[in-house]
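Next up: just one chain, as structure tokens, the form predicted alone.
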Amino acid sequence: MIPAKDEWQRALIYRHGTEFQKRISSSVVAVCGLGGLGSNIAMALARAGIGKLILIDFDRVDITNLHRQQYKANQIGLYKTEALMHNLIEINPYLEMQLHTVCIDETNTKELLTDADIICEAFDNPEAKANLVNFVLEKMPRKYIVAASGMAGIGSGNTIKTKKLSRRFYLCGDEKSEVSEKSGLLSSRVMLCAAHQAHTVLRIIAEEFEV
């Protein structure tokens, strides 16, 4: 049985407090890339009662995604935007979402991200990561961006950290580990990095900034 909206809100306020939940519920976050990082970021923010998620990815769910991404076996072949939307609704039936099943690049970045208060970079490709971060910092300087670098391998999860690189730019990860034939992506470590990103988003909303 799905809880009524006011019941859902009361439960969130009980956990987060009235003022903080009010801020969370009025915030818009864009998640660029819905793989291991992005799907887990979205899940955490949906559970927190975020006001609106802008979900951006052009890819479809593949069997190789299931070991670390928030999709199900029966969703193989679906676009990640659509599959994740259905999964998020099961968690938070009152979550507002905007889906963009496209490849984000310099021609559409500004249009796609205009409404976002905070942007999460969650790509696998290093070049795509750099392009998005550089675009936001240069062309959209009033936006906050939370990016990731380094989460591969079996190394200690304690090496994954969050750094504030400039007033509105945060970087999560170990900044070292890259995916290779010898160091794959494990769900546990990818989820740790995604949790850092989601938590950083919530800290920004709470105006609890890193030093």
The other form holds:
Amino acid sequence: MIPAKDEWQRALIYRHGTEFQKRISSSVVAVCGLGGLGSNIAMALARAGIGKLILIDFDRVDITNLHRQQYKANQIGLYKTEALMHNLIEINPYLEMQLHTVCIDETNTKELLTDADIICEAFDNPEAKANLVNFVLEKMPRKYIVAASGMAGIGSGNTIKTKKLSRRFYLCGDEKSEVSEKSGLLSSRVMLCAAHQAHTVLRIIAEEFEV
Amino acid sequence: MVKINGEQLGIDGYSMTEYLLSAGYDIKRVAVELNGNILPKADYDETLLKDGDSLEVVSFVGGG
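Having displayed the form predicted alone, please output the structure of the form predicted in complex with the partner chain.
Next comes the full complex, this chain leading.
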């Protein structure tokens, strides 16, 4: 039995308090890339009752994604945007979402991210990461960006950190551990990094700007 | 002296591009904050580092 909307809201307020929940429920967050980072960030924010998620990814679910991304075996072949929307709705039936099954580049970034208050960079390609961060900081002066770098391998979970680089730019990860043939991505360490990103989003919403 | 990622270096007079290349960075993978503001990539060539500048260079690695 799916709870009614007011029951759902009451449960969130019970956990987060009226004022904070009001802020969470009126915030719009864009998640750019729906892989190991993005799918886990979206899960955490959906559970927290975020107002709206803008979900962006051009790719489809692949069997090699399932060890760390929030998809299921029966979703192989589906677009990640649609599969994730389905999974998030099962958790939070009242979540508002905007799906964009496209590749972000400098021609469409501004339009895709216009409604977002906070942007999560959750790509895997380092050049794509740098491009998005530079674009948002240069061209979208009111937005916050929470990016990630360095979460591959079996290194200690304690080396995953959040750094504040400037007023609108936060970076999560250990800044070193690159994915390679010898060092793959483990769900636990990627989730730690995604949790840092989601938590940073919630802290910005709470106006707790220091790390 | 220029402060880069917390470390003082005597690279006054270098352009941003010269410094990044000399330090082995791949310019396509970086974001640079100069004195707390993003430095647009288009300005790397003509931005000369001067005494007292504070830089944060983020070099992204793959994985996500």
